[in-house]
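This document starts with one chain, in the form predicted on its own, laid out as structure tokens.
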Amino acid sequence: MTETLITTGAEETRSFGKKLAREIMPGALICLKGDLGTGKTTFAQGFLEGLGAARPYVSPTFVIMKQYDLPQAKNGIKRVYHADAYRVETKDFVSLGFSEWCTDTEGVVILEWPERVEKLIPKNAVWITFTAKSENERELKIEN
């Protein structure tokens, strides 16, 4: 199934992240694909906020993966792994434990730059492609 959504600012992109957080189930992998500055991290911040993760919500570009333990499980989700494959290769993600994150039955993985490690992505992943349409307008194409 494919759905397309247009957001007209960062707050709408964050709000969509919050909305998806209310609907997602444990064990999900959400792949965020798009150029720099198209809203991937903004979406992830809304998603983390929607699940009640403790701030700050920082981009994992330099740390590769940031784990957020949820003080109160939402939808059975106790952990969120926010990862970024921009600076790594497939073999690095394997050694970091990507498959373990994806099989955590009480966790959810948000992965930015999934195309860099596409060979590792399970078939049941949710893909969201972010495209800048103007300075503030973003197209989000959701596929699952």
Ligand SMILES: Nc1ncnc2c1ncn2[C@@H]1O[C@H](COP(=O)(O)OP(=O)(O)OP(=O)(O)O)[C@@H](O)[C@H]1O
Given for the second form:
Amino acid sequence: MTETLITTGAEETRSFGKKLAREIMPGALICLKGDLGTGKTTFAQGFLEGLGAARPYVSPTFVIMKQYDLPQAKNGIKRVYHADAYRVETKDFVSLGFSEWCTDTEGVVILEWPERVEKLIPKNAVWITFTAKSENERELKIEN
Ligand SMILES: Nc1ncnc2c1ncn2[C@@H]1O[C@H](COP(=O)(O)OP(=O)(O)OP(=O)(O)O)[C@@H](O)[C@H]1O
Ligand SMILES: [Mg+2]
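Starting from the form predicted on its own shown above, please give the structure in the form predicted together with the ligand.
Full assembly next; the chain just shown is listed first.
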């Protein structure tokens, strides 16, 4: 299924992240694809908020992955792995444990820059492609 929507402003993108958090199932992998500054982290922060993860919601660009253990399980989800492959190579991502995060049946993975490690991405992933349409408008194309 493909769905396309336009958001106006970061807050709206964050709300869609929150909305996805209500629908997602444990074991899911969400791939956030798109150029620099198109709203991937903003979306992921809404997603984390929707799942009740404890702040701060940092961008994982420099830490590669931040794990959030949820204070209260939601829909059977106990952990969120927020990862960013911008600065890593495929082999490093494997050593860091990407496959383990993806096979955690009580976790969900939300990944920025998935195209950097495309070979590792399982077929059942949800893809969201972000495109800047103007300073405050972003197109989100959701495929699953
Ligand atoms: N509709 C919108 N949705 C999301 N962000 C928006 C929107 N309009 C403007 N912005 C701004 O665009 C920027 C998005 O930054 P964000 O860190 O989420 O991008 P990113 O895709 O994660 O970038 P990077 O590839 O560097 O990790 C923010 O400064 C935000 O305020
Ligand atoms: Mg980011």
